[in-house]
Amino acid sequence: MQAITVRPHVAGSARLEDIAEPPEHDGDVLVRTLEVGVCGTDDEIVGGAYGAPPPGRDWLVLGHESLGEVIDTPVSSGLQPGDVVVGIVRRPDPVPCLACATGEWDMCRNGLYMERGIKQLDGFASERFRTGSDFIAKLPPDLRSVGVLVEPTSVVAKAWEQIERIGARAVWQPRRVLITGAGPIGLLATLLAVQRGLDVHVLDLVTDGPKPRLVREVGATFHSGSTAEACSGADIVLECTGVGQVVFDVMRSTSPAGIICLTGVSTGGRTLGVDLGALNRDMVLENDVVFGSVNANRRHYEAAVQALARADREWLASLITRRVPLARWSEALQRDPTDVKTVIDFTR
C-alpha cells in the first residue's frame, strides 16, 4: 500500500512509497483512509524539525488528523464495516503513570507516551491503518464530508474542558472571550465559545482573504488591531498563536480573575523585553490563571465529534480549503495564504 513516509530530523525527506500492510499488532480495527489533514505539527516533522520513528527503524508514517472508513473489526469493538471513524493520536506510556493508566494520557507524567504520527507510532497516512477498539471514535455518518475537523476540534474541546474546570474555582460568569489566531484551532475555538452563548472576539493579524468572514459568519466579532484593544474585558483568551510578544500582551490585559489557556506551541529563539515583577504583581492580586493545554483523550474526542454534529455544516465545509489527491500529496505541505485546513484526499 502506498503511505507518506519521513525521516524524522532529516528535512526533506518525505516521499511517497510502497510499504507493507499495518501490522495485526496495531490494534483489531482495520480502517481504509479517507482523508488526511495537515497541520504545523507535520510541517515541522517534514522540516525535520522534530519527530520520533518507531523503534527498530528510521523512518515514520506521516499524518495525525485522520479520517476513515472500517473494513475489519470484531464484534465487540461495537464497530461494523462501513462505519466512519477518526484514529485517536495519543497511547499511553507502557509504565503507566497515574493519569495514563485512568485514560488520561493527554495529561502524562513521565512523558513516556506515544503518538500517531509524531513519535514511535506510525501515522495515519497510508492507504490503510490498523488501530485498537479503544483508540478510535465513530462519526454520526453525516459528518463524513468533515470528519478529518475532528482531530483538532478535540484538542479545543480539550482546552474549554480545563477552562470550565478552573473557572469553577469560584463563582464564575464569563461572558466575553478572545481568542488569538484565527487558523483552524483558532476557528474552532471560536466554534466551541459561540457555542457556549459567549460574546467571542477574534484577533489575527490577516485583514483579507476567508478567515475574517468565517469568525463573522459563525457569530464572533473579528479584530486586526491590537491585542489590548481586543483582549479589553476578556474573562477568558485562548492563545492559539504562540507567538511570545502575544502571549504576553494578553496576560496583562484580561479582567479580575481572568483564565488564559495557551494551545499555540513557540518556537522558542527570540527573547522578549517583559516587567515580569509587574505581570506577576497583576496576576497575583487579580487571581488570574495562565495554563497551557496539549493533545486530548477519548472523552475530548467524543466531544468534539458533538460539538461538530451542532455546527452549520456548510460552515465546517468552508474550513477545508483545499483537497489534494494523494498522488499530488506534497502540494498539500505548501502554504497557500488563502489556507485554513489543507487535506490529503486519499480516494482521488
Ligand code: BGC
Second form
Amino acid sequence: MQAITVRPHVAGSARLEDIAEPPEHDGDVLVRTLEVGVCGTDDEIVGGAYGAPPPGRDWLVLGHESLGEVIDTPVSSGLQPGDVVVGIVRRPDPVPCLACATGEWDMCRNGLYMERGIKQLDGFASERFRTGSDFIAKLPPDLRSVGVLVEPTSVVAKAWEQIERIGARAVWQPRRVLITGAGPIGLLATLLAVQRGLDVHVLDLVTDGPKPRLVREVGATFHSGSTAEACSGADIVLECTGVGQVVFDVMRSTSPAGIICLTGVSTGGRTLGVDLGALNRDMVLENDVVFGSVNANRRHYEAAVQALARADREWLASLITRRVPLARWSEALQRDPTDVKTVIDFTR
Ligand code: BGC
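Alt. form predicted in complex with beta-D-glucopyranose, vs. the form predicted on its own above:
Next comes the full complex, this chain leading.
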C-alpha cells in the first residue's frame, strides 16, 4: 500500500512509497484511510525538527489527524465495517505512570508515551491502518465530510476542560476570552468558546484572507492590533501561536484571577528580555494561572465529536481550505498564506 514516510530529524526526507500492509500487532480494527490533515507538527517533522521513528528503524509513517472507514473489526469492538472513525494519537507509556494507567495518557508523567505519526509509532498517512478498538473514536455518519477536524478539536476540548477545572478553584463567572492565533487550533478553540456562551475575541496578524471572516461568522470579534488591547478584560486566554512575545504579552495583560492556557509548541532559540520579578509579582497579586496543555484522551475525543456535531456544518467545512489528492501529497506540505486546514485526500 502507499504511505507517506519520513526519516525524523532528516529535513526533506518525506516521500510517498510502497510499504507492507499494516501489521496485526497495530490492533484488531482495520481502517481504510479517507483523509489525513496536515498541521504544524507535521511541518516540524518534515523539516527535521521533531519526531522519532519506531524502535529498530529510521523511518516513520507520517500523519496523526485521521479520518477513515472501518474495513474489518471484531464484533466485540462495538464497531462495524463502514463505520466512520478517527484514530486516537497517543498510546500510554509501557511502565505505566499513574496517568497512563488510568487512561489519562495526555497527562503522561514520565514522557515515555508514544504518538502515532509523531513519536515511535507509525501514523495514519497510509492507504490502510490498524488500531486497537480502545484507540478509536466513532463519528456519526453525517460528520464524515468534516471528521478530519476531530483530532485538532480533541486538543482544544482538553484545553477547555482543563481551563474549567482550574476556574473551579474559586467562584468563577468568566465572560471574556481571548484566543491568540486564528489557525485551525485557534478557530476550533473559538468554536468551543462560542458554544460556551462567552464573549470571544480572536487576535491574529492577518487582516484579510479567510481567517477574519471565519472568526466573525462563528460569532466572535476579530482583532489584528496590539496584544495588550485585545487582551484587555480577558478572564481566559487560549494562546495558540507559541510565539514568545505573544505569550509574554498575554501574561502581562489578563484580568485578576486570569487563566492562560498555552497550546502552541514553540521552536525555541529566540530570547526575550523579560522582567521576571515584576511578572511574578503581578501573577501572585492577581492569582493568575498560566499552564500548558497538550494532546487529548478518549474523553476529549468524545467531547470533540459532540462539539463538531453541534456546530454549523458549512462553517466547519470552510475551515478545510485545501484538499490535495494523495498523488500530489507534497503540495499539502507547502504552506499558502490563505490556508487554514489542508487535508490529504486518500480517496482520489
Ligand atoms: C498533536 C498532539 C500531540 C502534539 C505533540 C500535536 O500536533 O495534535 O496529539 O500530542 O502534537 O506531539
